[in-house]
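Okay, so here's just one chain, in structure tokens, the form predicted on its own.
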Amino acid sequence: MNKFILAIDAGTTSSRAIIFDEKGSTVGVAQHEFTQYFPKESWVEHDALEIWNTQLLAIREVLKNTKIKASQIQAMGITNQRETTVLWDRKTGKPVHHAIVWQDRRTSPICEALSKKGKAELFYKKTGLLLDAYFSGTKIKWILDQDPEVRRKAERGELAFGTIDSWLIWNLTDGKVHVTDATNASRTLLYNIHTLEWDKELLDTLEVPKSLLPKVVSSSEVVGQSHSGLFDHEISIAGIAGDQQAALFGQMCIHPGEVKNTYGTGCFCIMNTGETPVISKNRMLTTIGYQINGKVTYALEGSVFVAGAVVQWLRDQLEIINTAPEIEALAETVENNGGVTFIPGLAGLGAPYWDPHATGSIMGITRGTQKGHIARAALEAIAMRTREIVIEMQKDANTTFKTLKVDGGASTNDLLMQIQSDLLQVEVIRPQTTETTALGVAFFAGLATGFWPSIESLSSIWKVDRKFTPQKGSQNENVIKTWQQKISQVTNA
């Protein structure tokens, strides 16, 4: 009987289930979108129960469509939108508040107040993270501060906190297992990435009871079984990783200095730094890349909050395209950006600015501006924000990248990848499987259960689809020069 690995990819806008075979090929995919809630400006929420229900539906659907039995699934791995915060009642399993999404900016005042008290250095030293609303810790504090009864329940040990991986595992195991892995823990502002423990000083600073927190496990180990009522056979849960760290592993960036960029809702560039955490001097994040057999591999990360979301905004708000892939053809209708610069600060600006108050702008519009110019400027914006991060990362690592491995939905846009190569002047490499986030967590689950014998054996699975070679030209220089002038107008940097 053939065996397979199931990857759960719990994204920002959809729940997906993907089945891989031993060659790393995709056998089947099922996907269900869930509702995005925007209760106030810069607030973003999800219904955690809807996430669970759509994820369960996707798993059952992919098994049904591929005619693969649960007994043929050797293990499942879970990769998730990081930082999104769920608090739920341990007894009822019901969330006490909508999930607060990583994009949500409501806790910026909490971060600013802590910074004024001189706490930013404490958090950075212990967690490798900047004090920003992006991360989970201040979201937990905000939920607890809204309702005295919720805080009392938390202090009595009646509530549980989790990022989406923990929430799904709790439901998959019928409340028997409350865990997260080191990569997700490292994004909470509560986990000391040097001692590999929840940190009492940080918990006290954010007034978060330790009883809320999950046990921290490796990215690759068996943590439990799906309960018998869900599928026709129990499935081992054997891999967990935040989506960007899973993509790092799925791209086989397993040696120090190797780097990948994921083009999803946001852009996330991560470089493997090996067994030593590199402390950034350029406002990058130091984070845990993955943990296998108790051994931690560290990484440097730069985060762009809005990337593919720019294309969604052009589709849904401006309605200049009907579907996201149409942007490539529209941008191809013009030779250049026509003097238009698009600053994608739709949710503040992440690295290296970390300016929660920055706003988006479309500058340089004239009577001659066409939709194609705006489309092209939007693609250039995604590539320029990535360029800014790569340059700062190279300074921290004291190295120069020769290649950039890419993945994520927008990496299938050939024009964007060529623009990226041109603006960075490095070779951009796209693998055959752009589902590297799901593939990475499948690798973790497969390694833990002997489906694949070793990390080295995985390298032969990763294959190149296309390489984009940089073209030189004054157009690139003009884009960069104009960008640098324009972005200074919307940020406090």
Contents of the next structure:
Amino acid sequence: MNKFILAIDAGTTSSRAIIFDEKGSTVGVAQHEFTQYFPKESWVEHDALEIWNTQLLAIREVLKNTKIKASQIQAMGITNQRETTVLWDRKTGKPVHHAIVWQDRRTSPICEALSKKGKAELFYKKTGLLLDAYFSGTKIKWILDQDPEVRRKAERGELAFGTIDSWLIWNLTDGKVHVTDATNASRTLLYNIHTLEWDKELLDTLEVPKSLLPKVVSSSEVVGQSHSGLFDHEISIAGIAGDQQAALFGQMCIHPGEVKNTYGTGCFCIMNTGETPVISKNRMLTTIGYQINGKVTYALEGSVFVAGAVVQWLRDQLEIINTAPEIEALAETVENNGGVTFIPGLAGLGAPYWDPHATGSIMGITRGTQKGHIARAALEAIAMRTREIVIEMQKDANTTFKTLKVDGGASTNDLLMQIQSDLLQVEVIRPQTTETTALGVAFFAGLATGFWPSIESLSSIWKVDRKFTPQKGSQNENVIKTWQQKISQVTNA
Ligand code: ADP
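Since the one above is the form predicted on its own, can you give the form predicted together with adenosine-5'-diphosphate (ADP) too?
What follows is the whole complex; the chain from before opens it.
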């Protein structure tokens, strides 16, 4: 009987379930979107029960559509939108508040107050993270502070905290297993990435009771079984990783110095730094890449909040394209950017600026400026923001990359990939499977259960679709020089 691995990809906008075979090929996919709540400006919430229900539906659907029985699933792995915070009642299993999503900025004042008290250094040293609303810690504090009864319950040990991985595993196991993996824990501001423990000093600083927290496990180990009522057979849960870390592994960046960049709504660039956590001097994050057999592999991470979102903006607000992929043909109608620079600070600027107040701008417009120039400048903007991050990472890690592995929706844009290769002067490699996030966590689950014998055996599954080799030219230098002048005009960071 053929066996398969099930990957659960619990994303920011949808719940997906994907079945992979032994060759790492996708056998089936099911997907359900769920509601995004925006109760106030800069607040973003999800209904955790809806996430669970849509996820369950997606799993049942993919099994049904592929006619694969649960007994044929060797194991499942879970990869998830990171940092999004759920608190629920251990007895009833009901969330005590909507999940606060990673994009939500409501806890910025908490971060600013802690920074004023000089706490940023403490968090950075222990967690490798900047004291920012993006991470879970201050979101937990906010949920506890908004209702005294919630805090009392937490202090009595009646509540549980989890990122979406924990929440789904709790539900899959009918409340028997409360765990998270090291990659997800490393995004909470509460987990010491050096000692690999929840950190008392950080918990005290954020007033988070320890009893809320899940047990931290490896990214690749059997943590439990789905409970018998859910599918026609129990399924082992054997892999967990935050989405970007899962993509790092799915791209087979398994040696120090290997790096992947995901081009989605934002860009997430992560480099494997091996057994040593590299402390950034350039405002990159130090994080856990993955943990296998107890051994941690560290990573450096830089994120751009607005990347593919620029293309969405051109489509939905400026309406110069009807679909995202059309931007490629539009940008091809011109030979260069015609002097236009697009600074994509539509939601502030992330690494290395970390300037929440920066705004976007399109500069250098003349009477001769065409739509194509703006489209081209937008693609250059995505590539330039990535370039800035890659350059800072190289400085931190004291290395130069020769290749960049890419994935995500916008990586299908050949022109963008060529621009990226030219502006970075590195080879850009796009794999055949763009489902690298799901594949990465399938790898973790498969490794833990003997579906694949070793990390080395996975390397033959990862296959190149296309390589983009750098072309030299004065045009690249002009783009870089003008960009650097223009971006300094929109940020004080
Ligand atoms: P996410 O996982 O963040 O939702 P995806 O990986 O699905 O993102 O990628 C979607 C993003 O990529 C959107 O922002 C979209 O505008 C952009 N995108 C999709 N196709 C293209 C393309 N061919 N060229 C440029 N951008 C694209």
